[in-house]
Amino acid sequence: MATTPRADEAATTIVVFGATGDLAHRKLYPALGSLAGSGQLPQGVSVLGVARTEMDDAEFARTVIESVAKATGEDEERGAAAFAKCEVHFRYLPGSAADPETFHALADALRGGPDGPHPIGNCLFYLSTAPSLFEAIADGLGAVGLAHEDDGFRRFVVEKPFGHDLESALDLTRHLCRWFEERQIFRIDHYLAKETVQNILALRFTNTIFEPLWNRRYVDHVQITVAEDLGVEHRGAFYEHAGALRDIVQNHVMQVLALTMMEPPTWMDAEHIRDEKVKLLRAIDIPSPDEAVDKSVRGQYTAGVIDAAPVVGYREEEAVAADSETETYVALRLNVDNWRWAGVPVYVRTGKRLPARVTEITMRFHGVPFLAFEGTLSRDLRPNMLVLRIQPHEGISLKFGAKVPGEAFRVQSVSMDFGYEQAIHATGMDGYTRLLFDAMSGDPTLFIRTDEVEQAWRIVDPYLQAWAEPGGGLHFYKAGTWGPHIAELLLERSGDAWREPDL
């Protein structure tokens, strides 16, 4: 993974489509400010915003600086000084991404005028827009020659979702690849930029005490939980067309699963790591739509209580249909059919309005073949577990058996915990800062390749098909609970249960 920008990236223009949108203000501009403040933004970068709102260059610069100040809690003068020190230039072009004339004006602006007196140099095109505009923007850039790398790199950065099913994902890929090569396309999944997600690789491949146990001989099953205590907030219209499976499982969950269960790469570089992730995704059994019904539970939250405060149900949320069938909770039982993991169930679940915001991976190990401590001596003993906490309290917890002090030889399960904040005092980049830095540096390790996107859609498509019928097996759960009770039945063996995260 890159640590410093290359010298040839000093003269770079970051073109932000959707420059006045919520995502740009909440994530992208604070990431730029963070890079500028830490001195990791190359000198002389230009930020060129494109959006329909009318404003001039100075107004655009002011909105960026205000967004940085709001995100950091620092005064605007400090942000402005950081940008000035890096000699950042702000420019703005009013126009619609759906209008071809916008792209002719953009080409002129990048060349320095309609006569094109200057080479364009390096360009990073960042699409902070609705997915419906991805193809139009690619077409517009391609039509005016801005996809060609005659005088510098051209990188095309897109946010999820990458399609809404397999067919649309394949169409989008074909469309983008009319103008851009695969190496030029950077698909963002901000989960991959979390330090703890990247530390999965460090835990597995730098420690001899863990990797030998990372297989079917020792692991009984794997659980992945991505829980949120928030509802849909003001994203009801988006969520109605997405749902939990598309919004979280197809991307975040599949990426975390692949990193957790993939084979060791022969080298820690982008292509070798992404090759192994794809191999793992291809090993996941793809059920028929009928089988998918038995291997999944979908739910929707109703009114309940979160942090002692009453909250409304999903169907009462803003911009949500009163009879909505959209799922806010998904649980799946997956099987990985390869030498390492054959026969090891993988349970994944995600949901909104659950008791807490938490993301974790749990590996439960097989029990000992013979337990000499019977009855009350071992009633508090549980199977060994390794828990990787992705958020909010990043760290690792190892659950194992230990003797309880006293005369009787009684044993119980205890935890040995490691917290990144307490043990490693260095501060890393946040997700978007890391991804923006890597995109500028040309490091694709934390971005998703085309074959990863397509394989993830192949895995989830049968569930979408199975749920397409009216009602679709939708189960309801109260906000503030861990989802529909029927999800417990998804765990296929007697005695298995969803792990309740440590809150």
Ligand code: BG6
Second form
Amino acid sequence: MATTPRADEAATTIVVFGATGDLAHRKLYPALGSLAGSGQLPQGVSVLGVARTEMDDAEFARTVIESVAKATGEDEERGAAAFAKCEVHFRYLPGSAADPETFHALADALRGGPDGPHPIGNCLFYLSTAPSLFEAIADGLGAVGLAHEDDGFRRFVVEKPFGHDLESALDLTRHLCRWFEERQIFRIDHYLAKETVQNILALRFTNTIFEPLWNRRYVDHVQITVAEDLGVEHRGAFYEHAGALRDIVQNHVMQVLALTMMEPPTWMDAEHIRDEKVKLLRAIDIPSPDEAVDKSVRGQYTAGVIDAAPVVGYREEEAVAADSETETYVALRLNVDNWRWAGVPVYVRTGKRLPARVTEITMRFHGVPFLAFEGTLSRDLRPNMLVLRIQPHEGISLKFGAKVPGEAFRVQSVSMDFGYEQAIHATGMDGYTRLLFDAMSGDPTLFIRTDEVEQAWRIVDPYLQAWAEPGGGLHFYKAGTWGPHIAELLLERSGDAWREPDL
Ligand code: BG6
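Form predicted alone already given; the form predicted in complex with this ligand follows:
Now the full complex is given, and it begins with the chain already shown.
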């Protein structure tokens, strides 16, 4: 993972498709501002916005600076000065990404005018558009020769969703690969840019005490929870066609799971890490549609209470059908069929309008073979657990038994907690800043490779098929609760339960 700008990034143009859109304003421009502010943006970068709205270069520059100020809470002069110091040049090209003409105009603009050709230099094509435009943009760029690396790199940066199911994902890949090689494609999963997700690797592979326990011999089961208290906000129209499985499980959950359970990479670089992730994903059992019904629970929130305030049910949300069958909650029981993990169930769940925003991984260890403290003396004792908290209050907790002071030999579970904020006083780059920086530096470690995307779709596809059949039941849960009660039944062994996160 690169940390300093490289000289060959000096003449980079970042072409932003969807330049007036929400994603660009909320994530990309603040990331650009942050790189400029910290002096990590190479001198002389050009930002060329493409969108349908008519505006000129100066107006475009102003909107970028406004977005940076909004995100940082600082005044606009400060952002403008940081961009000026790095000699960032803003340009804007009005045009639709669905119109081939736009790409001719883009090629002219990059070559310095129709009387060119001037060298283009390095180009990062950043797609901040609806996924339905990904293929048209790849085609448009390819058709005018902008995918060729004649006089600099050409990188295609694209954000999930990468397809809607396995078939569409394969189609998208075939399409992109007509013009771009795999090494030119940078697929963003913003979870990989979270420091604590990267810290899974540090925990596992820079310490000696955890890895010996990290297998079927000691681990009873694994739980991964990605909970959100937010509802679908203003994204009802998008979410209706996505649902929790596509929106979170296919990508974020699979990535976290792969990093948690993969084998040690030979070397911590992009290809070795991604090789191990894909090997792990390939070991996940792919159920038949019938088995998929038994191994999953899908739910949808109804009206309830979050943070003491009433909230509406999913079907009452803006742009959501009154009889919508889209799931806002999903829980799965997965099996990883390999030497290390055979027989260790992996329970994953995600949902919107759950009681809190929390992402965590729990390794639940086997109980002791014989408990010599039977009866009331050990009534509060639970099996050992290691909880990796990804967000918020990033940290690690180890749960173990300890004696309660007093004459009786009473044992209870206690927690040994490590919190990042308290222990490590360093601030890294925020997620999007990191991703933009790495894409410019050509480091693909935090981006998803084609084979990972496809394998993740292979895993979730049977659930999508099963749920499309009559009887692929939807269970309702009240906003502000931990999801449908029936999800408890997914846990295989009596006495097992979903861990209630420490809030
Ligand atoms: C996005 C999903 O990928 O991740 C959203 O599309 C979700 O629906 C978001 O809210 C969650 O991200 P984070 O970083 O807040 O956990």
